[in-house]
Every structure is written in C-alpha cells, then in structure tokens.
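In the form predicted on its own, a lone chain appears below as structure tokens.
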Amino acid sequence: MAVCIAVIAKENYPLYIRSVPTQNELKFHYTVHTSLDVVEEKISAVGKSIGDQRELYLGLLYPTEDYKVYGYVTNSKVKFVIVVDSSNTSLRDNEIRSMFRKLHNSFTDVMCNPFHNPGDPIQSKTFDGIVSGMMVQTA
C-alpha cells in the first residue's frame, strides 16, 4: 500500500498531500516535488510521438533506496503521485494502476461538487476516506 499520495495541480502546486507516518511529511513533500520533473519529461516525450495516443498512467517515475514513486496524469494535466515502500515487492503494476483509477474517480467526484472551486486544496471527507483506504495501516 501507499505511504504517500499527492494530487498536484496543472500549475504544479499541491492540491492534496497525505503521508503515513506523519513525521516524514517533509521528506515526502520533497519526493513528490522532485518527481514532477520526471512527470514533465514523460509528458513531453509522449506528446512528440506520431499518434499522440496518451496513456494516463506514467508508470514508475523513479525508485529510491526506500521508496518507489509512480505517476499518473489526467487529461486536464492534474498529476497524481503515489509513493510506495520499496520493501513491498508484492505490489504489482496492475494494482498500482487500479489505485490510480480509484483516485482519479474520486478526484472527478470532488471536481463535480458544485461547492468546490477548481484550484482550491481538496478538503473532501469522502476523498480523504478513499485515500486513507489506500494508505499503509500503521499499528
């Protein structure tokens, strides 16, 4: 399961970041921020292809010693970043894809709320609950 989940706006400012454990929150902010360079690189590489058949799932952005960072971009250029623990070898690529799909569907529900202003930080309890379900449970 994920140790950090972030939603980054088109203009590269965070709309939502949640991490477990909370004492490493600054480290995860840094990890998510540095992953945006890789996301931009992958988006521009896909844009140059002939068919321009855009895959929303970007896959593994980069591994670190402790974590693996995965990326996903919506059609509106909102970026999702999921950081998982490197020691979790049982997590497959299709499970990461389904986590992103679930996150994207929940994000769409937040954006469809008439009381939410696009560009504002996400403060939905439903969205927070779905993200909590994807996070590592600490005992």
The other form holds:
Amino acid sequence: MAVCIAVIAKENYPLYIRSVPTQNELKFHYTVHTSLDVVEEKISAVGKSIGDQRELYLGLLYPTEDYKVYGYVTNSKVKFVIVVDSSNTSLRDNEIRSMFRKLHNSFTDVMCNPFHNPGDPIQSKTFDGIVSGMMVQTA
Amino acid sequence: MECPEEKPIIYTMENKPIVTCECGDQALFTSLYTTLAQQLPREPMEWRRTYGRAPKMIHLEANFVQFKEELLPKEGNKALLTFPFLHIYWTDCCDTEAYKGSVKDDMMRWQNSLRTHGSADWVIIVVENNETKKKNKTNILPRSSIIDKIRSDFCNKQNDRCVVLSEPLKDSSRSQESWSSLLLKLRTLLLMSFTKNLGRFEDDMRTLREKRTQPGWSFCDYFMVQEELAFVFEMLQQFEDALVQYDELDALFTQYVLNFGAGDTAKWLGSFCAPVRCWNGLLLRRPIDMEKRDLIQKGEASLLDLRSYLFSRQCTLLIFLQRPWEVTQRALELLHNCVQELRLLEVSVLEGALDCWVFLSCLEVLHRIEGCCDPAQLAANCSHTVGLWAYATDKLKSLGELCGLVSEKGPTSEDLNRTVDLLAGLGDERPETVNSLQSPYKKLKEALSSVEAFERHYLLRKSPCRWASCSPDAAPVPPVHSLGSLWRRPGGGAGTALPHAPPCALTTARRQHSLRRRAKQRDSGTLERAQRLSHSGTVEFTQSTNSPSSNGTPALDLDEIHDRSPTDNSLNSTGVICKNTHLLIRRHNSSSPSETPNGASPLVMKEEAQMLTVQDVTLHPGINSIKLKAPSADPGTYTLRQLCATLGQVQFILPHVYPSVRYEVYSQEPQLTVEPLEEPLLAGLPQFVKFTLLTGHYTVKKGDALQLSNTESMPILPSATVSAKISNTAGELVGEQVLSIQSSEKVTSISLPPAAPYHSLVFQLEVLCMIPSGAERPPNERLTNGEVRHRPRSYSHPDTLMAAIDQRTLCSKHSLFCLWEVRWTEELPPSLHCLFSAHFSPLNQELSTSKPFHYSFQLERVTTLYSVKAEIVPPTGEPHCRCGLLCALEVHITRLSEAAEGELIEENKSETDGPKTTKLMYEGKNQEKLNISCIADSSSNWAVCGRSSGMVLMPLSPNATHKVQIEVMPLFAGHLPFPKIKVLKYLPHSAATAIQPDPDSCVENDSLSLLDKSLDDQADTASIRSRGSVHSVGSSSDPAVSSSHQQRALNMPRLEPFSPGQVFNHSLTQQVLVLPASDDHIMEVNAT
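Please move on to the form predicted together with the partner chain, as the form predicted on its own is already shown.
Shown next: the complete complex, the earlier chain at its head.
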C-alpha cells in the first residue's frame, strides 16, 4: 500500500501529509512538492481541450527508482498525491484509482463538516483513519 | 545474384523476402532483374490479415536469388528470414521441340524438388521475345500453344501459376501491359505466401507458448522463435507488428519475474539470476546487438543482457515509427523496472554498479534521441527527456558519494578501490563510440577520475533538469532543511493563477458533490455487507516480528478473495491471500543499500534453521571439491543460501550462492506394484505378472519376507526358480538373486534378498487369472493352491479342432472355467459348431466308471449388413402428427459392409435384374396377424395405408442407401412407438433351386404369400404353420414338417430372414408424439 498520502490545497500548501516511515518525512515532503509541477503541467494540458469532462485522476506523475507517485485533482483544484513503493508490484492502476476515490469521499465528508474551515489543515479523525487504512502499517 | 553460402546474417533493414529464380538461360534473367527489382515495390498492395487484424497497404520488395536445393527449408527448420517465399521459373522457350526435349524435364525436376519440400508457392514465367520468334520462324507454333502446354503439364486447376511476359525489353504498350500484369501477379502470390507461411509460423509459436507451464520450457528458445517473427515483420516494414512481438516478450518475461517474487519459480529463470558482472549500459547504436542475442540464444544471458537487448530492439523499431518520445518514456520505465527486478530476483550486484549502468543507459538513450531529432524539436519536447536527465544526475550523485568524490577530504583509498572495481565492470569502450569525444562511457570514466572532473560533469548534468532543481537527491547539498521553508513556493504556482471563488459558493458546490458521492457509496456499501453476510467466520492474523528493528519489515498486505461461480454468482470459496509474501517470507536485508552510510552494506550471516558444516578442510590451489553432509530430518526442499568459511577468527561470507543449490529430502513408504507383462491379462491362461517392490526408506534385511494373500481370482502358480533384480533409483542393476517361495493355503510367502533403501526389487511370478465368480457362490469356497497344483495343460490339435483339458476336482456348487482360444488360419466360417464333452465321476469312484457329458453349441459370426432408420414425417403444414391423419413413414436402408464371400456367390447366382444387387424385402407391420415373426405385439397403433410391403433393389457397394416411403395413420394419440419394420432377404424363384435347401428357408416361403394385403385370408393358416417351423429351427424336432414345406418352397420365390444382428434397426424403440384429433371431437364428447 501507500507510503505517503498528501492533500494539497489549491494554493499549493499542504492540508494534510502523512508518511511512513516517519523518519524520512522530509524526503516525502520533497517528493510530493516536486510532483506538484507535474500536476500543474497535466492540468494545463487538459484545460486546452475545452468542453470535455476532465478526468480527476492524473495517473502516474513520475516514477523514481524506489517510489511511484500518483496524482489526483478535485474539481476545486485540491490535489491528492499518493506515493507507493515501487517494489509493490501487486498494486495496479485500478487499485490506485479506488484509493483516490476513497480519499476523495472522505475529504468531501471533512469539507461537509460545518465546523471545518476550508483551507485549514485537516484534523479529522475519520479522515485520518481512512488514510491509515491505505498506508503501509508499521508494526 | 548473391549466394548466401555462409551462415545467414541477420540484418533486417537490408533484408528482403527471398524469391528464388530458376531459369534455363541465365542471361535472360539478368537482363530483366533490374527492372523487376525496381518495379516490384512501386505500388502498394493490400495485405489482409488473419485474426481480425486490420488490412495493411504494403510495398513489397524482394531479393531475387538463384534457386538452390539448399535454400529450401529442411524439416523442422523454423527459420523464417531465410525462408524462400516464392519460387519462379523463367523460360523463354517458344519451341515445342526444345520444350519437350529439355525444358519440360528441367521444370519437372524443379517442381519435384519443390514438392518434396512441401512448397506450393511457385510461378512459371514465360518470356516472349519477338527476335526469338523470328529466328525460329519456320518451325514455330502459335504462341499460345507453349503456354497451354506448360499450363496443362504443370498448373492443373491453377492457371494463375503461369504468366506470360512479352517483349520485356521493348518500350511498347504491350510490353508495359504485360509487365504490370506480371508485377501484380507476383505481388499477389507473394502476399498469399506471406499470409500462409506466417500464419503457420504464428500457430506453431502459439503452441510453443501454451507449453510454457511444462517443465522443459525455456524462455530463451521461445524468445528466438518470436523474434524471428518480429524480424520478418520488420523486413516487411511492418514495424508496428514487429514492436508488438517484442512487447509481448517483454510482458511475458516481466510476468515470470513477478511470479518469481510470489514464489513460483520457473527453472529457466535461474540463468537470469546470475550475478551482474558487466554494467556497460544500453547499446542503441546497432540495429541488432548480435553479442547479446547470441548470449540469449545460448541461454547465458543475464537479466541486464536480456533487458538491454529487448530495449535496443524496441528502441530501433520506435525510431522507425517516428516515436522517439516514447523511447524516453519507456527507457525510464525500463531502468526503474530493471533495478526492481534485480532486487526481486536477489541478484547480487556490486555496490554502485547499477548506478553506473543506469547512468550510462540514460545518456545512451538521450544521445540516441538527439541523433534523430533536430535541436528545435528536442527543446520543444524537453518534458520527455527531463526524466532521464534527472535520473542520470541522481545516479551520478550517488556514484560520487559512493566513491568519495563529494566529500571535502577527497576519496579515501577504500573509495579508490571501489572506483577501480566499478570502472572494471564497464569493460572496454564499444567500437561504435571509440572515436566520439562525448560518449557516455568516456563521460563516466572521466567523472569518476577526480573530484574536479566530477564536479564539472555533475553541474553540467544538473542544468537541463527542471524537476531536479527541487529534488532532494539531485542537489549535492539540499537547499532546504525544514518542512516550513519547503512549502513557501516562490510564485505560488498554479494557486495564484486560479480565480478566487467565494468560500460559500465553494462549500455548496462541494455539498452537492458529496451528496452524489454518498448515494453512490451507499449502494456499494450494501453490496459489501451482503458479501460479508455470506461468510460470517472471522479470520484473525497475528503477525509476529522476530526482528528487533521492525522498521523495515513491511506489513502484511492481506486481501479477501471471493471466488464466485460465473453462472449463478454463488460463492464457491472465499479466503484471505497475502499479496506481499515475497517481501515477508524472505527477510529483507536489514538495511537497503541507499540508506547505509558510505554504501558498504554489511555482510550479515543470516541465521537459518539448518547449517551444513564441514571442518578441517584443506584448500588447494585450483578448484576444490568439498563434500557437505546434510542431515535429513524433515522432508522438504532445502536451498543453500549463503556460504561462510571460518578461518580462526576470520569469517568469509558469500551472501548469495549462485547458481542456487537445492536438495530435496523426502521419505517414501515401501510400495508394491503388480502389473501384467502384457495388457490385457487373459483369463484361464497361466501368465507372468511383474511384481515391483520399491523399498522406500526401509532397508530389507535378510529374512524379511513378502506375504501375499492368495485370492481366488488370481492364484499364484508355483514355479521352479524366480529371481529378483535389484536396481537403484537411477535404474542401474545392482544385483540379482533367487527367491524362495513358499505357498500355503492362504498365503504365499516370498523371502526377499537384502536390499538397501530406495532400491527396487523386480521379479515375475506366474499366475492364473480366473473369471470372477458369480455372487450366488458361497464365499467360503475357495480354489486353493493345492488344487491348482496340477497345472492344466491344454493340448490343441489344429487339424482335428479338438482340445482336451486334464482332470479337475469339483466341489458342490463350484463352478469351473475353461478358456479356449480358437484360431483360424484361413477365412473365418460364418458359423462354427462346437461340442463340449466331459467325463465325470464322483471322487470316490474309479476313473473308468465316469459318465460322459455332452454339450453342443454354435458360434456365429455376425456382421451388421444393413442399418434401418425410420422417420415419421407429419402431414404437410402440421408440426406434429395428428391422430387419424396420414403421415409418411420414411425408411432408409443402408448397406454397411461389403458383401461377404458366401453372400456374393449366392447373389450372383440369383441375379436376374442386373449385376450386383441384393433384393430386400421390407414390410410395414400394422396388424397382428401379418406378423409372422414370433414377437407378439398386442397394440396395433398404426394403420398402414396403401402398400405395406415392397421390394428394394440394393446395390452391393457399402453405404448404398435406399429410401422407402409408406403411408401410415396413427390410431391413437400420445407417444406412440414406431411401426415395426422388418427386413427380409428375397430369394427369387430361379435361385431357390440352385441353392442347397436349408431347414430355415421354409419359414419364409409362407410369408411370401402374405406379401400383399389381398392375400390376407390365405395367410392365416400359413402363418400358424410357419410359427411352428420357427420353433423348429432351434431344435429341429419336426423334420417331417419342414421337409414337406421344402418341397413346396423350391418352386417359389422365398423370403429369408437375416440372422440376428445382421440388420440393425435404429428406430426400434423410438417414439413419436401424436396429437389427438381436432377439436370437434371434443365437442362430440360433450354432446353425449
């Protein structure tokens, strides 16, 4: 499963980042950060063709030797990034898609909370639980 | 014309499909060759493909070579590149004499050699020249005749195989016309040949692929086969198709590597697990890297070799297809993938070697792309190349760290050593790049040579990287150190560009969205619950980690699986699978290479449950062979993973033993198999049966005996000497020893010779197989050994046809079986009279007082001569038969076999109407009194209208069929059985006198009188009499009656029934649905 899951606001600041193993947090932050360039590029490329319903799932943003980075953009330009260990061969595109869908559903629930201020970092326990379910569990 | 004498060279771009030419006059062809070779590819042809692939326009080229017998593919030779696709015979002969004299023979010889090689793709071209015509003006025949002759001699049914080319060297309209028709013909034939031969090859290839689960299958062999196909597609300029072949190979290999990770090891994968010794990167400058191809062919390629070769081919094809950007994308995928695969296969690689390989490969790909694109194009598509640049930079940096080139103090001696090792693995520079100053090889060598050079190269690399600037790995010193500073992006990126929507609008939009989402989720939620309800058992997993540092251990990745049956979606099975077993079961190296300081991964001796040790070993220079003793406590497969040599306080560890050594420990119980020497075992004859005793783990000691309980169905006969062969597992004979056998009433005891474990003892015993007794026999009655001791000897006298059996003792209610085999040297007679006679006497009396017992019986040889098939056709316009309506009964009588000898003679004698016909009589039975056979049928369900019987003339040839139609009317509704159909033999008047009267014939004399319905009254008395005589056949009790009939019979045509079994009635028990009569009938019932 995922090693890092991030939610980035439309102004490109993080709303939520979680990663395992925790000691390498900075590295994952970088990975997510750099991937935003690709996200931007992909969105602008799609925007040119007018009228078509944009696919929220952006696919593989860029692979590195150890990790694969996948992206997803909601209609309000909130970005989801999932980083997966590349040695995990059992994860197919479909699984990644369903992970994003789950994440999006949960994110929508957070946004529906009347006490949540959009733009604030996400502190919802439910969301946290959903994310933990998708991450590699450290024993 | 070239003659490819030497080993066929594979170079696909220059290759063209081979077309062989045979011609009487070499000069003729040489004059035409240039035009032909130029004109052939000028116009495209549509190539229709099999398996639903889209048709393609294809420009055909060909390599015309002299016809040689060696060019024809030999049996089993699968080469497609050297396959001659078309054979042409050129002739300019227009002289009948010359044609008959030599040309025809020459053509014949050519055709024969083609035929023996199974080649059906040929064409004969007749060249017409006016000069030759004029020269031989005197004895010339009309032009067409030569061609007609060739056509009639060689191309029966395929007139298109002979083409005329007239005045090829003139520039006339006629010449052009004939040229274009010839070219069209050649293209068509070539395409036909491609379709056929490639189709066959593809089918063979698929078959080979299907065998991939079989143990002896080798990926390398398959690779060569599929690549051959790719070569041919490339030769035909069908790059897309060629690429598909390589992609398929790629996918197949990847799947195997993944399966390896999941624990499913294919044997051939072993060679790909060889330690990496050479990391000189991809080579994309050659169209085909023959060195690597040879390695693959020999099955010696390493994983990197195979991947490099595959990619170089894919790259070549993609560049032909004008898709250079796909190359870069695939290259990045490939490099990542290779690194992963090497890790998965546990291939041992020198630290940093992969970095070198990746660096060189990246640069090689980039150079290749730069080579085929102009700079403007390159700049516009930099987004495709930047990934590779970044990756190369990344690798260069890690190499620099590894070799101490980025540290302030400069490399230590340890670092230098490592550098030297790495450089050694690069090998020599490839000849292609020796002269270029900018080759990746030179760059890497230079970069690793000194700190200054490294810095220069590194900064040079870094500049084209867009993403690399913010990638933490790429920069020598990460520019940001805290999370906060990272996210303060200059410019704000996409965020600033977005128009700010009011927060409330955003939330409402979101709410709507979420409502939709929720509805969807609810649906799936119920589904999930339903699934869970079907299996309420709980599965608990406790993962125990025994390693103290559990950081690196991945968590269990469990998944529920539901196996549902495809038809009714019911749950077949459910379970939990672990998806990442390959990560869990194999313990990870406690530290992954990238995390360790200075890159030196510490050699860890893994603790394993078992260790094979040997002590006090003296090592000699050269190859030492050391024997290790393995304790064999538990059965299973053991793999030797590491080698550790201890010398005093020093330990040498080889982290991976390659090639992997395995041994298996198994334990087998002793087994005894009994099998007959020849199948099947015949009852009643003494025969030998093979006993095979596998000792298994048991050691047969002296005095051990094998006890066989005697069964009554297969008693063991005592024999003089029985010797057992002892052989080991390899099947080598170890010894031979005589067995002593003791039999008692219940048990046969065989004392076994001593034998080691896992040996086999083979001996043969003579047994007598009995036909299993019936159930009514008392079970305690046994045919004991003692009784059979007098072995029944049977004497056979071929001349007298008599057989005798020795005496036997019988008990009460005891049945005894005797078996005879009757052999005939000549033709088997149709029937054989046998007489069984036995003399018997009670046990306590003298033999002389025995009484005789006779039993006579007859063996008949029966072959089915005719088959009768009946069908009832409902009246026209009705789906079913209806009560009271006329239906047609169609009877098909088919002769099945050739007339038997006797019958044939008889027929010939009796023939009156024409040669070779048999007259058959058929009768549709509808009434009891007409039924002269003794079968009683109380229900007469059918009324036969019109003629109920008739005569059929049957030809004597097999499968001759005759159809007869009879009108019948069902009398009742319901499922009625078919009317009875009886087929009789009709012997006409004249024949009757010639034939020896036999007692049976009289029966049918009478039935003749019943042939027609008008004679019904007469029949009554006759049928009664005939019934009597039917009974008399078996017993022949009333000779007086039959003889009186005989006298009458001789004067009349007779009907003779076939002996049982000679006529097979297909529709004997068939039924047909008959509906009740129309509705007014019911009305009538109501009225009464």
